[in-house]
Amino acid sequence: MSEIYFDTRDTKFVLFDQIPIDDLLATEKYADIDREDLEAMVEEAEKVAKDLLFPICTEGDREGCTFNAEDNSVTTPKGYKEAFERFRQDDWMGISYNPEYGGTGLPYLLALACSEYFVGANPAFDLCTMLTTECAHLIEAFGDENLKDTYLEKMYTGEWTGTMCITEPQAGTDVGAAKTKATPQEDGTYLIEGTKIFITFGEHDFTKQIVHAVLARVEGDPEGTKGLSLFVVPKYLPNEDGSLGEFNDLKCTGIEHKMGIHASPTCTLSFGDNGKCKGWLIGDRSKGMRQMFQMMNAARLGVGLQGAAAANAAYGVALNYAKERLQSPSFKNMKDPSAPKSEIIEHPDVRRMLLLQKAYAEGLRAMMLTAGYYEDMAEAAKTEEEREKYKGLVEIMIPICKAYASDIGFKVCELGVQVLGGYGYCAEYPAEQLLRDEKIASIYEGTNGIQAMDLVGRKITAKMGANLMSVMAMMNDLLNEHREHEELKDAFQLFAVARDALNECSMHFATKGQSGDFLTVLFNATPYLELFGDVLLGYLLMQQAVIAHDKLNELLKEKGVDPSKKRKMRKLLKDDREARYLDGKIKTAKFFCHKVLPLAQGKAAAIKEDDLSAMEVVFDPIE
């Protein structure tokens, strides 16, 4: 990539205005923590984003990793053992993990808000990091105390990392087909016999031991996911002083040469080839998927996060080329072909393109950064009503988070190659690459069809809706408390159209629930996500106009500015970047309110059509 750019002003204005912020501080959990030490932070990850990930990251894409067969070796790009070395001796691995085993114990939101730089500077890179300490975390919340003190502050910085082992070849998203094997010893250890494919930085060179947390089924366990069992497989046998013994019996047979994330090598593991390989059990037998899923949960939305990353670069990457790239003259003078050329920034479909980019990249943002804040006062809150309340939000945020935040990212880099023209479908910039590296997280992680599939089957349904009860309710107080606002009036109108639409959509799911008729719940899951997501994005998108309107009103009465006055405010908004961003904020949302979310009564009157054809009709093979 050429150049990147972050918007560490939105960063912040999502952290400290949008959010309850201090609500999360006042907690005992994070009382000596305040702003200034989550702002400095936030500046420091832009920093190492730009000066450490961002200038490995094309040449990176370009070079791929290296598999040896000879020694089933796998060699990353240059400079990037180099880097992660670095990364993890300024202690970014654990930023909100337990202090007890290495980590620096602050919020998970403000971990988000920093890997959201990571991620956008290299996308490659951050896959291992994250990997790394959700495995950690996974040994945390169900492993002995033993596994515990072997692994966990090894993990959390980055001495050893970590991965998460479950597809096979013939068990994808059908994870209950695993045919990996454990076998129990007399010394309380496992065999472990079988191969795992897609495995991310299951083998490469940034540190010597690699910890597999792998899905695996006893002997005599009950078939599907109901028998599966989780395990710690390192690929050194560690010694009781923390040093590394023998190598373990499972290897890498090969890497995947893929579409994007080149920097990333995507492995086949074959584990116990010479019956050697030893595991240890995580908590306890036959509940290995239900404990995966924490670890699958936070990987969910760190995929998310990879879309809203992908976004924002993107936007960035469109906005500052199109305004310096002349093309045509401006559309004021399009019949005189002797008027100068104008910057693409004054064609109306390319400002059309890039405030649609701008709406979902900064409403992305909003969404990952909000479902850590809930994530966050799941942990810290003070009574168990409190936490079971925002327990609920976290569950039924995870699957729009991971596939609307995916999808959309995926868009809006389409979006970006479109506004750079032939110069977006070259590698001169760094347009195509991003649009490379974020097709994968559709797939990845549960593609979002299975994603879909679990809003509609479980989150929407969970507590007798009580969670989908509740993000309603939230999008109706902003509504009911601003539906008639000075200037958003018509906007929130148009919001509270889109919300309808998606409650009744939620009233017809639950009625054909109801009825038994599940095939026609499943079969509109997908589109139902897409417009659970655009509803989400409007309300938080309307969060932010209500706050940059009223922040906005405070900087005009600084200034002695009177909005009516519309050359002052040409002026004003020309000179002064705070104006500007805060202007555009509310912009931004009513664009969205009026050119986005009006399609929502569209797409849920297709839902509720119940047309299944696709599911009737006959497909020839085509010869």
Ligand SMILES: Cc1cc2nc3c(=O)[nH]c(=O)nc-3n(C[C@H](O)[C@H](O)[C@H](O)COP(=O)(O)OP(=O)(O)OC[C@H]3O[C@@H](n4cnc5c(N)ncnc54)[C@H](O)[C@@H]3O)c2cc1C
Contents of the next structure:
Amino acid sequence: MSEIYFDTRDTKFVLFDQIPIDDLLATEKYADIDREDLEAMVEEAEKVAKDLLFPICTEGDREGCTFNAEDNSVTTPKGYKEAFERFRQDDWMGISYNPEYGGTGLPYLLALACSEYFVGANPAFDLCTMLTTECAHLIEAFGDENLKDTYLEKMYTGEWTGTMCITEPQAGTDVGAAKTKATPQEDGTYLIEGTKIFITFGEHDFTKQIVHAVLARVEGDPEGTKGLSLFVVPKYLPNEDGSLGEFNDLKCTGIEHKMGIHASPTCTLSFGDNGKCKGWLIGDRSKGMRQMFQMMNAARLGVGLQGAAAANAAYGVALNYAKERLQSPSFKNMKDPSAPKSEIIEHPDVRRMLLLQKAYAEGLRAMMLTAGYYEDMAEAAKTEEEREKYKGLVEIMIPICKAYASDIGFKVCELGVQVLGGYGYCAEYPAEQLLRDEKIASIYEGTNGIQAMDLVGRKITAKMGANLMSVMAMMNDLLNEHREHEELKDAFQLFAVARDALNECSMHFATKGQSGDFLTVLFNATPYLELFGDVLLGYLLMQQAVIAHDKLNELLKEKGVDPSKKRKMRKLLKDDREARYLDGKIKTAKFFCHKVLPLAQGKAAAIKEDDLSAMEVVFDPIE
Ligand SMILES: Cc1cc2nc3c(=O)[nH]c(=O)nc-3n(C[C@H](O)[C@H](O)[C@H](O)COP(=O)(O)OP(=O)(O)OC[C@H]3O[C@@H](n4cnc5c(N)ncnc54)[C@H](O)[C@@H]3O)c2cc1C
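Shown: the form predicted on its own; wanted: the form predicted together with the ligand:
So here's everything in the complex, that chain up top.
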């Protein structure tokens, strides 16, 4: 029967060997936390993912959510409500949030590491946590003391859940086209009226109270995004003592039937049908979009994490299947039909797919956790200069983490289905569900096309290109230090060529931008983001390979094994799991540099080609 696997060894490698975690733990903010605490949390999270969340995932997908028209309620699949109660009681909701308001106050990086397992085990379930903390975080950042006192603790502990209500039928990517109205009242509150669609966990049976963060426009405020304000709109009006009072005139009028994440209700919400839906302004009027943008990093990293989580889960499923499934003799005996059948993992094409999955999956994990580390360092920084440096790195990485990780996550899931062959296409194994569940990550929280526009339009040009230069400088430092590496020299050479290809494209965009040719830049934004993602992933894998190489050498010394003695080396790799892990890291990075990164030059050439046929072609309807 189907199972799910999590590579805690690799998470620990990224957390403790790749990321300079001691710098973070040395900050005042995290003075009380040590490596052992983080390690224990990662191991505990794996158990929660395996024992609590995965067992309900497959059935949850089959059963889906039910909308009950009589009372506008939504029932989640069997076991979800109970799992949520257990999850929140065990304090997994607000891992990295403010302890003053019920959070646990651990590094964000750790929350990402744990969430990777939760999302991998059950992506639909995890969305409720993500949206709840996202909504609460907005209230924490911009709400007044009254709102904070009323909502935060209950939300960070999961007693109440939350949503983000942005989308309307005519306002998807074009958020500024929102028509939801907010009318000021004498008591300082607003009456909210309008319809929001596609609202994740907009209605459900996990908790009685659901708190919505709603974008709406006060009559007379400017058109477009500039006139939108943000409101807290609870399903039940809270009493002063924190208990739930009157129903707040908002209801769910239906749920979507979707490709995946069936256990996550995607709701249409109608606010103020009877003119009695009350909302409270969060922060400043007409600053709703700006406030949301300021808080978007966590949400976008959260969606990127879905890609990394799906990739890692899909790789685990494919790898374990490929080690068991017998088909055809090995390529060494391919002409002999009577030769014993080999596990499919022995076939070159399957090995190619698996190593591609591994490279992407582990690279994405490193990318997400590294971005989380920068975010933590920006928060915990002692000096303004340090804060700016880390903030800059986060800024540029956000659109890449969101879009590259979600697109590549999908690709890795697709490879997973392919490795399993016909069984991959069938519901008996989790491969097909992982693929379906993952697709949404490239669509919500700003489609990937919009992320690419953000990267080329804002992020690489910000501060006169300083943030871009910081990322490139990190890559250059690694390259300069290890260009002549005894084992990785060739791989570093290929990495250097890919890095140059990315540099050339950035320069090309700068020239086009200066000459006012924004169309060319926008047109090539998505391929540029993909190229950037490839090179960044290559950088992270090479960083891992250098570390793994040193650690493997230490281990060899300890065991008295001479690496030039092939037979002894083979024996060590056969007997020692850690040696295999480290050797696998080195080979994964080499594979990526030799087999994937050379494509960067072709991608760069296409980006620099001045062809705008797609803008000129007449698309006739197909009749
Ligand atoms: C399962 C699910 C859950 C969701 N959860 C939430 C939620 O909790 N809260 C919420 O508010 N919303 C939610 N959404 C909505 C989601 O954020 C939107 O679907 C998304 O923003 C895209 O909007 P759209 O679907 O209207 O597509 P459109 O905006 O119509 O876009 C269609 C295509 O056109 C492209 N496009 C559009 N405009 C431009 C442009 N200016 N330049 C270049 N390309 C462009 C897009 O990239 C996309 O490829 C959810 C959606 C789904 C399916």
